[in-house]
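Have a look below at one chain only, the form predicted on its own, in C-alpha coordinates format.
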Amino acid sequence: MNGRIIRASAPGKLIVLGEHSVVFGKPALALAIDRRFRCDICPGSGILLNGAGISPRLHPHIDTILRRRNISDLRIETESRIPSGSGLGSSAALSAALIGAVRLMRGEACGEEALALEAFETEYEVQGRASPIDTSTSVHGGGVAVNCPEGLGTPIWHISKGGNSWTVSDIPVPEMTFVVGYTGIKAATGPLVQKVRKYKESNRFASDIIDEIGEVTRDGMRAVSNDDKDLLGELMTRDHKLLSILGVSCRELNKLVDASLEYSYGAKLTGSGGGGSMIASLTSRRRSAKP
(Lines of atoms letter the chains of each structure in order from A and count residues from 1; the text may use other names and numbers.)
(Lines give C-alpha, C1' and ligand atoms only; values in the text may rest on other atoms or scores of the structure.)
Protein backbone atom coordinates (compact mmCIF):
# COMPACT_ATOMS: atom_id res chain seq x y z
CA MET A 1 0.00 0.00 0.00
CA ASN A 2 1.24 3.47 -0.88
CA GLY A 3 0.45 6.73 0.87
CA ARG A 4 -0.65 7.27 4.46
CA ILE A 5 -1.92 4.02 5.99
CA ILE A 6 -4.62 4.07 8.66
CA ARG A 7 -4.86 0.97 10.83
CA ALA A 8 -7.66 -0.09 13.15
CA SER A 9 -8.61 -3.37 14.78
CA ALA A 10 -11.47 -4.73 16.85
CA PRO A 11 -12.04 -7.90 18.90
CA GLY A 12 -14.46 -10.70 18.29
CA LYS A 13 -16.92 -11.79 20.96
CA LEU A 14 -18.73 -14.70 22.46
CA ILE A 15 -22.33 -14.45 23.62
CA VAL A 16 -22.78 -15.98 27.03
CA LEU A 17 -26.57 -15.70 27.05
CA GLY A 18 -29.39 -14.20 25.00
CA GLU A 19 -28.65 -14.58 21.28
CA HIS A 20 -31.65 -14.37 18.95
CA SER A 21 -34.02 -13.12 21.67
CA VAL A 22 -31.93 -9.93 21.92
CA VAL A 23 -33.00 -9.09 18.35
CA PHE A 24 -36.49 -8.57 19.78
CA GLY A 25 -35.35 -6.27 22.59
CA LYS A 26 -34.64 -8.95 25.20
CA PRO A 27 -31.43 -8.90 27.31
CA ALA A 28 -28.11 -10.44 26.29
CA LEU A 29 -24.64 -10.83 27.77
CA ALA A 30 -21.43 -10.94 25.72
CA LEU A 31 -17.66 -10.90 26.30
CA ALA A 32 -14.93 -9.61 24.02
CA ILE A 33 -12.29 -12.22 23.16
CA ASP A 34 -8.57 -11.94 22.41
CA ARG A 35 -8.94 -12.63 18.69
CA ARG A 36 -9.10 -9.54 16.52
CA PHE A 37 -9.88 -8.31 13.02
CA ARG A 38 -7.33 -5.82 11.66
CA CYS A 39 -7.96 -3.38 8.83
CA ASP A 40 -5.43 -1.15 7.00
CA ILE A 41 -6.71 1.47 4.56
CA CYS A 42 -5.26 4.20 2.35
CA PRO A 43 -6.55 6.26 -0.61
CA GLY A 44 -6.39 4.52 -3.97
CA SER A 45 -7.95 4.24 -7.39
CA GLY A 46 -11.18 2.26 -7.19
CA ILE A 47 -11.95 -0.19 -4.38
CA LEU A 48 -9.44 -2.95 -3.75
CA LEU A 49 -9.64 -5.52 -0.96
CA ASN A 50 -6.38 -7.40 -0.42
CA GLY A 51 -5.45 -6.56 -4.00
CA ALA A 52 -8.73 -7.66 -5.62
CA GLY A 53 -12.16 -6.19 -6.24
CA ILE A 54 -15.14 -6.58 -3.93
CA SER A 55 -18.70 -7.70 -4.59
CA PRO A 56 -21.87 -7.02 -2.61
CA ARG A 57 -22.54 -10.76 -2.41
CA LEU A 58 -19.13 -11.83 -1.10
CA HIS A 59 -18.34 -8.71 0.96
CA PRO A 60 -21.73 -7.32 2.06
CA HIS A 61 -20.47 -5.48 5.17
CA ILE A 62 -17.61 -3.74 3.36
CA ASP A 63 -19.86 -2.90 0.42
CA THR A 64 -22.53 -1.48 2.73
CA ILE A 65 -20.08 0.66 4.73
CA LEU A 66 -18.47 2.15 1.61
CA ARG A 67 -21.79 2.66 -0.22
CA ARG A 68 -23.42 4.40 2.75
CA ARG A 69 -20.43 6.77 2.85
CA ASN A 70 -20.15 7.23 -0.93
CA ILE A 71 -16.57 5.96 -0.95
CA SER A 72 -15.40 4.78 -4.37
CA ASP A 73 -11.60 4.99 -4.06
CA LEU A 74 -9.97 3.04 -1.26
CA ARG A 75 -7.40 0.30 -0.80
CA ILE A 76 -8.13 -2.10 2.05
CA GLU A 77 -5.98 -4.84 3.50
CA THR A 78 -7.31 -7.09 6.21
CA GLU A 79 -6.08 -9.77 8.57
CA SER A 80 -8.39 -11.74 10.81
CA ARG A 81 -7.86 -14.22 13.63
CA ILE A 82 -11.62 -14.73 13.89
CA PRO A 83 -12.97 -17.50 11.63
CA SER A 84 -15.80 -16.18 9.46
CA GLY A 85 -19.20 -17.74 10.09
CA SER A 86 -18.00 -19.11 13.44
CA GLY A 87 -20.42 -17.23 15.69
CA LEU A 88 -17.53 -15.29 17.23
CA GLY A 89 -18.34 -11.87 15.82
CA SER A 90 -16.16 -11.70 12.72
CA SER A 91 -18.57 -9.40 10.84
CA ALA A 92 -19.04 -7.11 13.84
CA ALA A 93 -15.28 -6.82 14.31
CA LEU A 94 -14.84 -6.14 10.58
CA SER A 95 -17.49 -3.42 10.67
CA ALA A 96 -16.07 -1.77 13.79
CA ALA A 97 -12.49 -1.84 12.46
CA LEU A 98 -13.28 -0.57 8.95
CA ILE A 99 -15.60 2.17 10.16
CA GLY A 100 -13.04 3.24 12.75
CA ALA A 101 -10.31 3.40 10.10
CA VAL A 102 -12.50 5.41 7.71
CA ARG A 103 -13.45 7.85 10.46
CA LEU A 104 -9.80 8.36 11.33
CA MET A 105 -8.88 8.86 7.67
CA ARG A 106 -11.60 11.49 7.27
CA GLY A 107 -10.78 13.26 10.54
CA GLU A 108 -14.20 12.44 12.00
CA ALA A 109 -15.01 11.91 15.64
CA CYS A 110 -14.26 8.32 16.61
CA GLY A 111 -16.04 8.05 19.94
CA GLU A 112 -17.29 4.62 20.96
CA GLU A 113 -21.00 5.45 20.81
CA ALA A 114 -20.91 6.88 17.28
CA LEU A 115 -18.77 3.99 16.08
CA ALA A 116 -21.04 1.39 17.70
CA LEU A 117 -24.16 2.97 16.19
CA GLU A 118 -22.74 3.03 12.65
CA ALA A 119 -21.50 -0.54 12.96
CA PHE A 120 -24.92 -1.63 14.21
CA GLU A 121 -26.66 0.12 11.29
CA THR A 122 -24.37 -1.79 8.95
CA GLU A 123 -25.22 -5.14 10.55
CA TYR A 124 -28.92 -4.28 10.51
CA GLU A 125 -28.91 -3.48 6.79
CA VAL A 126 -26.91 -6.56 5.82
CA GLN A 127 -28.88 -9.02 7.96
CA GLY A 128 -32.32 -7.45 7.57
CA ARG A 129 -32.62 -7.40 11.37
CA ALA A 130 -30.00 -7.30 14.12
CA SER A 131 -29.25 -6.28 17.69
CA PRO A 132 -26.40 -4.06 18.90
CA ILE A 133 -24.83 -6.73 21.14
CA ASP A 134 -22.12 -7.89 18.70
CA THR A 135 -21.01 -4.50 17.43
CA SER A 136 -21.17 -2.87 20.87
CA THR A 137 -18.93 -5.59 22.29
CA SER A 138 -16.44 -5.26 19.42
CA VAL A 139 -16.30 -1.49 19.95
CA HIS A 140 -16.31 -1.34 23.75
CA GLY A 141 -14.55 -4.57 24.74
CA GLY A 142 -14.80 -6.30 28.10
CA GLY A 143 -18.20 -7.45 29.32
CA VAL A 144 -21.24 -5.92 27.63
CA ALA A 145 -24.85 -6.39 28.70
CA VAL A 146 -27.97 -5.29 26.85
CA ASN A 147 -31.12 -4.42 28.79
CA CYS A 148 -29.71 -5.76 32.04
CA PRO A 149 -31.52 -5.50 35.40
CA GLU A 150 -31.08 -2.14 37.10
CA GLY A 151 -27.97 -1.87 39.21
CA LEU A 152 -25.97 -4.62 37.50
CA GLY A 153 -24.14 -2.57 34.90
CA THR A 154 -23.16 0.96 33.91
CA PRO A 155 -25.17 2.23 30.90
CA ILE A 156 -22.91 3.45 28.09
CA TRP A 157 -25.35 4.13 25.24
CA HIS A 158 -28.89 3.53 24.00
CA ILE A 159 -29.97 2.33 20.55
CA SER A 160 -33.46 2.00 19.06
CA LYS A 161 -34.46 0.45 15.74
CA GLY A 162 -37.44 -1.31 14.18
CA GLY A 163 -39.66 -0.86 17.24
CA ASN A 164 -37.08 -2.36 19.61
CA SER A 165 -34.88 -0.58 22.12
CA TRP A 166 -31.60 -1.58 23.74
CA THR A 167 -29.70 -0.01 26.62
CA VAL A 168 -26.09 -1.12 26.31
CA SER A 169 -24.10 -1.36 29.56
CA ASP A 170 -20.58 -2.17 30.67
CA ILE A 171 -20.85 -5.03 33.16
CA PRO A 172 -18.07 -6.26 35.47
CA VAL A 173 -17.24 -9.93 34.88
CA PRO A 174 -15.35 -12.14 37.37
CA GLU A 175 -12.48 -14.29 36.17
CA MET A 176 -13.88 -17.20 34.19
CA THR A 177 -12.45 -19.71 31.72
CA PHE A 178 -14.30 -20.68 28.56
CA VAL A 179 -13.41 -23.22 25.93
CA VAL A 180 -14.68 -22.71 22.40
CA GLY A 181 -15.63 -25.65 20.20
CA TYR A 182 -15.86 -24.93 16.47
CA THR A 183 -17.99 -27.23 14.31
CA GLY A 184 -16.22 -26.19 11.11
CA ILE A 185 -19.62 -25.33 9.63
CA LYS A 186 -19.97 -21.76 8.40
CA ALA A 187 -23.46 -20.43 9.00
CA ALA A 188 -24.65 -17.01 7.80
CA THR A 189 -26.37 -14.99 10.51
CA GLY A 190 -29.04 -13.31 8.38
CA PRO A 191 -31.01 -16.40 7.31
CA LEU A 192 -31.06 -17.76 10.88
CA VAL A 193 -32.29 -14.43 12.25
CA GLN A 194 -35.04 -14.39 9.63
CA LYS A 195 -35.94 -18.01 10.43
CA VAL A 196 -36.50 -17.14 14.09
CA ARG A 197 -38.45 -14.00 13.16
CA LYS A 198 -40.85 -15.99 10.94
CA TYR A 199 -41.24 -18.67 13.62
CA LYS A 200 -42.03 -16.04 16.23
CA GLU A 201 -44.56 -14.28 14.00
CA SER A 202 -46.38 -17.49 13.14
CA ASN A 203 -46.28 -19.36 16.43
CA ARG A 204 -47.10 -18.18 19.95
CA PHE A 205 -44.94 -20.99 21.35
CA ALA A 206 -41.86 -19.43 19.75
CA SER A 207 -42.69 -16.08 21.37
CA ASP A 208 -42.90 -17.81 24.74
CA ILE A 209 -39.49 -19.42 24.17
CA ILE A 210 -37.97 -16.02 23.32
CA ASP A 211 -39.49 -14.56 26.49
CA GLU A 212 -38.06 -17.44 28.52
CA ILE A 213 -34.60 -16.89 27.04
CA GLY A 214 -34.90 -13.30 28.22
CA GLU A 215 -35.67 -14.43 31.78
CA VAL A 216 -32.81 -16.96 31.74
CA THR A 217 -30.46 -14.20 30.59
CA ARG A 218 -31.52 -11.83 33.37
CA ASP A 219 -30.92 -14.58 35.92
CA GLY A 220 -27.56 -15.24 34.31
CA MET A 221 -26.54 -11.61 34.62
CA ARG A 222 -27.31 -11.77 38.34
CA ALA A 223 -25.27 -14.98 38.60
CA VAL A 224 -22.31 -13.22 36.94
CA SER A 225 -22.67 -10.30 39.33
CA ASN A 226 -22.62 -12.74 42.27
CA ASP A 227 -19.76 -14.81 40.78
CA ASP A 228 -22.04 -17.86 40.91
CA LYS A 229 -20.45 -20.06 38.25
CA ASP A 230 -22.62 -23.08 39.05
CA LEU A 231 -25.84 -21.18 38.45
CA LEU A 232 -24.46 -19.45 35.37
CA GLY A 233 -23.49 -22.82 33.90
CA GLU A 234 -26.94 -24.27 34.54
CA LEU A 235 -28.52 -21.26 32.84
CA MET A 236 -26.18 -21.56 29.85
CA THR A 237 -27.22 -25.17 29.35
CA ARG A 238 -30.88 -24.21 29.72
CA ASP A 239 -30.40 -21.45 27.15
CA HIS A 240 -28.93 -23.95 24.69
CA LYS A 241 -31.98 -26.18 25.05
CA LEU A 242 -34.29 -23.24 24.38
CA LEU A 243 -32.27 -22.19 21.34
CA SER A 244 -32.46 -25.77 20.10
CA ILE A 245 -36.25 -25.62 20.37
CA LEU A 246 -36.14 -22.48 18.22
CA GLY A 247 -34.35 -24.55 15.58
CA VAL A 248 -31.00 -22.76 15.50
CA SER A 249 -28.81 -25.55 16.86
CA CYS A 250 -27.61 -28.56 14.85
CA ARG A 251 -26.37 -32.10 15.45
CA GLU A 252 -22.71 -31.04 15.52
CA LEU A 253 -23.32 -28.31 18.08
CA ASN A 254 -25.39 -30.60 20.27
CA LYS A 255 -22.66 -33.26 20.24
CA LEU A 256 -20.03 -30.73 21.34
CA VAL A 257 -22.28 -29.36 24.09
CA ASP A 258 -23.13 -32.84 25.38
CA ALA A 259 -19.47 -33.92 25.35
CA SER A 260 -18.40 -30.92 27.43
CA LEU A 261 -21.04 -31.01 30.16
CA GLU A 262 -19.19 -33.51 32.37
CA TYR A 263 -16.19 -31.18 32.49
CA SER A 264 -17.90 -27.78 32.66
CA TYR A 265 -20.36 -25.73 34.65
CA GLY A 266 -22.49 -25.51 31.51
CA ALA A 267 -22.34 -25.20 27.75
CA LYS A 268 -24.27 -23.77 24.81
CA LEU A 269 -24.04 -22.60 21.25
CA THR A 270 -22.78 -19.05 20.82
CA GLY A 271 -23.84 -16.67 18.08
CA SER A 272 -26.52 -17.34 15.49
CA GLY A 273 -26.11 -21.14 15.48
CA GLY A 274 -26.73 -23.48 12.56
CA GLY A 275 -23.09 -24.48 12.90
CA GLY A 276 -20.37 -22.11 14.04
CA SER A 277 -19.25 -22.51 17.64
CA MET A 278 -20.26 -23.52 21.13
CA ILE A 279 -18.79 -22.45 24.46
CA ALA A 280 -18.35 -24.24 27.77
CA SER A 281 -17.64 -22.59 31.11
CA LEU A 282 -14.83 -24.70 32.51
CA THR A 283 -14.51 -26.02 36.03
CA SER A 284 -11.26 -27.27 37.56
CA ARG A 285 -12.92 -30.48 38.70
CA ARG A 286 -14.74 -33.26 36.88
CA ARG A 287 -18.44 -33.01 37.55
CA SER A 288 -20.28 -36.05 38.78
CA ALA A 289 -22.58 -37.72 36.30
CA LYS A 290 -26.16 -36.57 36.57
CA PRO A 291 -28.97 -39.12 36.79
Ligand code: MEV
Contents of the next structure:
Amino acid sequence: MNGRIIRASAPGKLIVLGEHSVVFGKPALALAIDRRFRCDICPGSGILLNGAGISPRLHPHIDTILRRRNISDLRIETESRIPSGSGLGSSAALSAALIGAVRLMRGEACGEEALALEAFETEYEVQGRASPIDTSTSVHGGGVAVNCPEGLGTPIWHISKGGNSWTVSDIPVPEMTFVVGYTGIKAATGPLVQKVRKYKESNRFASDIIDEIGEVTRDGMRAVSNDDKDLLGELMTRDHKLLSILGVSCRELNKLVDASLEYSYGAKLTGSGGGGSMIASLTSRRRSAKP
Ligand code: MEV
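Given the form predicted on its own, corresponding form predicted together with the ligand:
Okay, now the whole complex, with that chain kicking things off.
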Protein backbone atom coordinates (compact mmCIF):
# COMPACT_ATOMS: atom_id res chain seq x y z
CA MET A 1 0.00 0.00 0.00
CA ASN A 2 1.32 3.47 -0.88
CA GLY A 3 0.25 6.66 0.85
CA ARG A 4 -0.93 7.17 4.42
CA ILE A 5 -2.29 3.94 5.83
CA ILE A 6 -5.01 4.02 8.46
CA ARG A 7 -5.42 0.93 10.62
CA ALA A 8 -8.41 -0.04 12.77
CA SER A 9 -9.47 -3.27 14.40
CA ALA A 10 -12.46 -4.56 16.37
CA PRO A 11 -13.27 -7.71 18.35
CA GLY A 12 -15.76 -10.48 17.64
CA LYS A 13 -18.37 -11.44 20.23
CA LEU A 14 -20.32 -14.26 21.68
CA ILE A 15 -23.95 -13.93 22.67
CA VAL A 16 -24.59 -15.41 26.11
CA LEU A 17 -28.38 -15.03 25.92
CA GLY A 18 -31.09 -13.44 23.81
CA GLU A 19 -30.14 -13.75 20.12
CA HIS A 20 -33.04 -13.49 17.65
CA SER A 21 -35.56 -12.23 20.23
CA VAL A 22 -33.37 -9.10 20.58
CA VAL A 23 -34.23 -8.23 16.96
CA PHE A 24 -37.79 -7.63 18.25
CA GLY A 25 -36.66 -5.35 21.09
CA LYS A 26 -36.17 -8.03 23.76
CA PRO A 27 -33.02 -8.08 25.95
CA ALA A 28 -29.68 -9.71 25.05
CA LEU A 29 -26.29 -10.17 26.69
CA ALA A 30 -22.99 -10.46 24.79
CA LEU A 31 -19.27 -10.51 25.52
CA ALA A 32 -16.45 -9.33 23.29
CA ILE A 33 -13.85 -12.03 22.57
CA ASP A 34 -10.09 -11.82 22.13
CA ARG A 35 -10.20 -12.46 18.37
CA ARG A 36 -10.19 -9.38 16.18
CA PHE A 37 -10.82 -8.23 12.62
CA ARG A 38 -8.23 -5.74 11.38
CA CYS A 39 -8.26 -3.53 8.33
CA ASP A 40 -5.75 -1.15 6.77
CA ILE A 41 -7.01 1.43 4.30
CA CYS A 42 -5.48 4.07 2.09
CA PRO A 43 -6.70 6.14 -0.86
CA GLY A 44 -6.41 4.34 -4.22
CA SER A 45 -8.07 4.29 -7.58
CA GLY A 46 -11.20 2.10 -7.68
CA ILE A 47 -12.04 -0.30 -4.84
CA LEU A 48 -9.48 -2.99 -4.12
CA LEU A 49 -9.92 -5.51 -1.32
CA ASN A 50 -6.78 -7.53 -0.62
CA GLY A 51 -5.69 -6.82 -4.19
CA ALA A 52 -8.98 -7.85 -5.90
CA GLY A 53 -12.38 -6.28 -6.69
CA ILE A 54 -15.41 -6.59 -4.41
CA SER A 55 -18.89 -7.90 -5.16
CA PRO A 56 -22.12 -7.03 -3.31
CA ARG A 57 -22.91 -10.75 -3.04
CA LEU A 58 -19.56 -11.81 -1.57
CA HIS A 59 -18.80 -8.66 0.41
CA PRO A 60 -22.20 -7.22 1.37
CA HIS A 61 -20.99 -5.30 4.44
CA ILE A 62 -18.03 -3.63 2.70
CA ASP A 63 -20.18 -2.87 -0.34
CA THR A 64 -22.91 -1.35 1.86
CA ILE A 65 -20.51 0.78 3.92
CA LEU A 66 -18.80 2.20 0.81
CA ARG A 67 -22.06 2.71 -1.13
CA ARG A 68 -23.77 4.52 1.77
CA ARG A 69 -20.78 6.89 1.83
CA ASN A 70 -20.30 7.19 -1.97
CA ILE A 71 -16.72 5.92 -1.71
CA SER A 72 -15.41 4.62 -5.02
CA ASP A 73 -11.64 4.88 -4.54
CA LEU A 74 -10.13 2.93 -1.67
CA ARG A 75 -7.59 0.19 -1.04
CA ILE A 76 -8.48 -2.12 1.81
CA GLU A 77 -6.35 -4.86 3.32
CA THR A 78 -7.86 -7.14 5.93
CA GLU A 79 -6.77 -9.77 8.38
CA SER A 80 -9.22 -11.66 10.57
CA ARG A 81 -8.97 -14.18 13.39
CA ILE A 82 -12.76 -14.53 13.49
CA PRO A 83 -14.02 -17.24 11.11
CA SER A 84 -16.77 -15.81 8.89
CA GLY A 85 -20.28 -17.26 9.29
CA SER A 86 -19.26 -18.79 12.64
CA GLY A 87 -21.70 -16.86 14.84
CA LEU A 88 -18.79 -15.04 16.48
CA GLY A 89 -19.46 -11.59 15.05
CA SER A 90 -17.09 -11.41 12.07
CA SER A 91 -19.41 -9.08 10.10
CA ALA A 92 -19.97 -6.75 13.05
CA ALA A 93 -16.21 -6.59 13.70
CA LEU A 94 -15.55 -5.94 10.01
CA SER A 95 -18.14 -3.16 9.96
CA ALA A 96 -16.83 -1.53 13.15
CA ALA A 97 -13.20 -1.68 11.97
CA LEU A 98 -13.82 -0.44 8.42
CA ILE A 99 -16.16 2.36 9.52
CA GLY A 100 -13.63 3.39 12.19
CA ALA A 101 -10.81 3.50 9.63
CA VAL A 102 -12.89 5.47 7.08
CA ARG A 103 -13.97 7.98 9.74
CA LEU A 104 -10.35 8.43 10.84
CA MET A 105 -9.23 8.90 7.23
CA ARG A 106 -11.90 11.56 6.63
CA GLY A 107 -11.33 13.33 9.95
CA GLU A 108 -14.90 12.55 11.08
CA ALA A 109 -16.15 11.95 14.62
CA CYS A 110 -14.88 8.60 15.85
CA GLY A 111 -16.75 8.34 19.16
CA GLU A 112 -18.15 4.92 20.06
CA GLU A 113 -21.79 5.96 19.70
CA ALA A 114 -21.39 7.32 16.15
CA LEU A 115 -19.48 4.18 15.13
CA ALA A 116 -22.03 1.86 16.74
CA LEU A 117 -24.93 3.59 15.01
CA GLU A 118 -23.34 3.45 11.54
CA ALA A 119 -22.28 -0.20 12.03
CA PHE A 120 -25.84 -1.05 13.15
CA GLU A 121 -27.37 0.71 10.10
CA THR A 122 -25.00 -1.33 7.89
CA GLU A 123 -26.04 -4.65 9.46
CA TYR A 124 -29.71 -3.65 9.31
CA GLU A 125 -29.44 -3.00 5.57
CA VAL A 126 -27.49 -6.20 4.83
CA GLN A 127 -29.70 -8.48 6.98
CA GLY A 128 -32.99 -6.73 6.20
CA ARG A 129 -33.41 -6.36 10.00
CA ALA A 130 -30.99 -6.41 12.92
CA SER A 131 -30.50 -5.51 16.55
CA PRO A 132 -27.52 -3.50 17.79
CA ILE A 133 -26.15 -6.30 20.03
CA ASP A 134 -23.35 -7.50 17.70
CA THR A 135 -22.21 -4.11 16.44
CA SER A 136 -22.40 -2.38 19.84
CA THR A 137 -20.35 -5.19 21.43
CA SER A 138 -17.73 -4.94 18.69
CA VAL A 139 -17.47 -1.20 19.14
CA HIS A 140 -17.61 -1.03 22.95
CA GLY A 141 -15.95 -4.32 24.00
CA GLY A 142 -16.33 -6.08 27.38
CA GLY A 143 -19.80 -7.06 28.52
CA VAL A 144 -22.72 -5.45 26.67
CA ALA A 145 -26.40 -5.78 27.55
CA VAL A 146 -29.36 -4.57 25.55
CA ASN A 147 -32.60 -3.62 27.34
CA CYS A 148 -31.39 -4.99 30.69
CA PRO A 149 -33.34 -4.61 33.94
CA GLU A 150 -32.70 -1.24 35.59
CA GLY A 151 -29.63 -1.04 37.77
CA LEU A 152 -27.73 -3.95 36.24
CA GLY A 153 -25.74 -1.95 33.68
CA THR A 154 -24.70 1.58 32.76
CA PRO A 155 -26.59 2.84 29.68
CA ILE A 156 -24.18 3.97 26.94
CA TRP A 157 -26.50 4.69 23.99
CA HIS A 158 -29.99 4.20 22.67
CA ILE A 159 -30.97 3.06 19.16
CA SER A 160 -34.47 2.87 17.61
CA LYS A 161 -35.51 1.51 14.23
CA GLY A 162 -38.46 -0.25 12.58
CA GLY A 163 -40.71 0.12 15.64
CA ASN A 164 -38.16 -1.37 18.06
CA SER A 165 -35.85 0.37 20.47
CA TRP A 166 -32.78 -0.79 22.30
CA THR A 167 -30.96 0.77 25.25
CA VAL A 168 -27.38 -0.49 25.10
CA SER A 169 -25.54 -0.77 28.43
CA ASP A 170 -22.09 -1.65 29.64
CA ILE A 171 -22.55 -4.53 32.10
CA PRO A 172 -19.94 -5.86 34.55
CA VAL A 173 -19.36 -9.61 34.22
CA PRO A 174 -17.68 -11.92 36.73
CA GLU A 175 -14.86 -14.23 35.66
CA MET A 176 -16.34 -17.10 33.61
CA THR A 177 -14.88 -19.61 31.19
CA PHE A 178 -16.70 -20.37 27.95
CA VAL A 179 -15.73 -23.06 25.49
CA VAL A 180 -16.73 -22.40 21.90
CA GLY A 181 -17.62 -25.33 19.65
CA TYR A 182 -17.69 -24.61 15.92
CA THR A 183 -19.81 -26.86 13.71
CA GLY A 184 -17.74 -26.00 10.63
CA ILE A 185 -20.99 -25.00 8.93
CA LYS A 186 -21.05 -21.39 7.71
CA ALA A 187 -24.43 -19.77 8.16
CA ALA A 188 -25.44 -16.29 6.99
CA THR A 189 -27.40 -14.29 9.57
CA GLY A 190 -29.87 -12.54 7.20
CA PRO A 191 -31.86 -15.62 6.09
CA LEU A 192 -32.15 -16.89 9.69
CA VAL A 193 -33.40 -13.51 10.91
CA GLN A 194 -35.97 -13.52 8.08
CA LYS A 195 -37.02 -17.09 8.91
CA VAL A 196 -37.78 -16.11 12.53
CA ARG A 197 -39.63 -12.97 11.36
CA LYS A 198 -41.89 -15.05 9.06
CA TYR A 199 -42.52 -17.63 11.79
CA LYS A 200 -43.43 -14.88 14.27
CA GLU A 201 -45.76 -13.17 11.79
CA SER A 202 -47.58 -16.40 10.97
CA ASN A 203 -47.76 -18.00 14.39
CA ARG A 204 -48.77 -16.77 17.85
CA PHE A 205 -46.75 -19.61 19.39
CA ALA A 206 -43.52 -18.15 17.92
CA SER A 207 -44.30 -14.79 19.57
CA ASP A 208 -44.72 -16.59 22.91
CA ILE A 209 -41.34 -18.29 22.47
CA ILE A 210 -39.72 -14.93 21.69
CA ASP A 211 -41.31 -13.44 24.84
CA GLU A 212 -40.05 -16.41 26.86
CA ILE A 213 -36.49 -15.95 25.55
CA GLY A 214 -36.79 -12.35 26.74
CA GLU A 215 -37.73 -13.53 30.27
CA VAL A 216 -34.94 -16.14 30.33
CA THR A 217 -32.45 -13.46 29.25
CA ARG A 218 -33.56 -10.98 31.92
CA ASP A 219 -33.20 -13.73 34.57
CA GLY A 220 -29.79 -14.59 33.11
CA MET A 221 -28.63 -10.98 33.44
CA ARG A 222 -29.59 -11.05 37.14
CA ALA A 223 -27.73 -14.38 37.51
CA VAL A 224 -24.61 -12.81 35.94
CA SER A 225 -24.80 -9.87 38.25
CA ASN A 226 -25.12 -12.23 41.30
CA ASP A 227 -22.31 -14.43 39.92
CA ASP A 228 -24.73 -17.39 40.01
CA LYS A 229 -23.12 -19.65 37.42
CA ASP A 230 -25.46 -22.59 38.12
CA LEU A 231 -28.54 -20.53 37.35
CA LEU A 232 -26.93 -18.85 34.34
CA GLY A 233 -26.02 -22.27 32.92
CA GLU A 234 -29.56 -23.60 33.40
CA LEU A 235 -30.95 -20.53 31.62
CA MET A 236 -28.49 -20.90 28.73
CA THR A 237 -29.63 -24.51 28.19
CA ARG A 238 -33.27 -23.39 28.39
CA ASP A 239 -32.53 -20.64 25.85
CA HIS A 240 -31.02 -23.23 23.49
CA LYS A 241 -34.25 -25.29 23.67
CA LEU A 242 -36.35 -22.21 22.91
CA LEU A 243 -34.10 -21.27 19.98
CA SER A 244 -34.42 -24.85 18.69
CA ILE A 245 -38.21 -24.50 18.78
CA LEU A 246 -37.82 -21.28 16.75
CA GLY A 247 -36.04 -23.40 14.11
CA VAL A 248 -32.57 -21.85 14.23
CA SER A 249 -30.60 -24.77 15.67
CA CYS A 250 -29.43 -27.80 13.69
CA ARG A 251 -28.40 -31.41 14.34
CA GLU A 252 -24.69 -30.54 14.68
CA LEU A 253 -25.34 -27.74 17.19
CA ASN A 254 -27.67 -29.98 19.24
CA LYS A 255 -25.03 -32.72 19.31
CA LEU A 256 -22.33 -30.33 20.55
CA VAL A 257 -24.67 -28.87 23.18
CA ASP A 258 -25.71 -32.34 24.42
CA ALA A 259 -22.10 -33.55 24.56
CA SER A 260 -20.98 -30.57 26.63
CA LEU A 261 -23.76 -30.59 29.26
CA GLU A 262 -22.00 -33.13 31.48
CA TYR A 263 -18.98 -30.82 31.78
CA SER A 264 -20.67 -27.46 31.94
CA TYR A 265 -23.16 -25.33 33.83
CA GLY A 266 -25.09 -25.04 30.58
CA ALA A 267 -24.70 -24.71 26.84
CA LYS A 268 -26.42 -23.17 23.83
CA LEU A 269 -25.95 -22.04 20.26
CA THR A 270 -24.48 -18.56 19.95
CA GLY A 271 -25.26 -16.02 17.23
CA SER A 272 -27.76 -16.69 14.49
CA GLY A 273 -27.49 -20.52 14.51
CA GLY A 274 -28.24 -22.75 11.51
CA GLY A 275 -24.61 -23.95 11.93
CA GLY A 276 -21.96 -21.61 13.26
CA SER A 277 -21.02 -22.08 16.91
CA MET A 278 -22.22 -23.06 20.36
CA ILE A 279 -20.88 -22.08 23.77
CA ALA A 280 -20.65 -23.98 27.03
CA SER A 281 -20.09 -22.32 30.40
CA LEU A 282 -17.40 -24.48 31.97
CA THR A 283 -17.34 -25.99 35.45
CA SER A 284 -14.07 -27.04 37.03
CA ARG A 285 -15.37 -30.56 37.65
CA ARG A 286 -17.54 -33.10 35.85
CA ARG A 287 -21.23 -32.80 36.67
CA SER A 288 -23.38 -35.81 37.64
CA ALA A 289 -24.17 -38.14 34.75
CA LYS A 290 -27.37 -37.52 32.87
CA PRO A 291 -30.31 -39.70 34.04
C1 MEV B 1 -26.65 -12.61 15.40
O2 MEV B 1 -25.35 -12.64 15.96
C3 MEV B 1 -27.65 -12.11 16.40
C4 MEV B 1 -29.08 -12.05 15.89
O5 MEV B 1 -29.91 -11.76 17.03
C6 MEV B 1 -29.27 -10.98 14.83
C7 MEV B 1 -29.20 -9.56 15.37
O8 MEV B 1 -29.32 -9.35 16.58
O9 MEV B 1 -29.06 -8.64 14.53
C10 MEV B 1 -29.54 -13.38 15.33
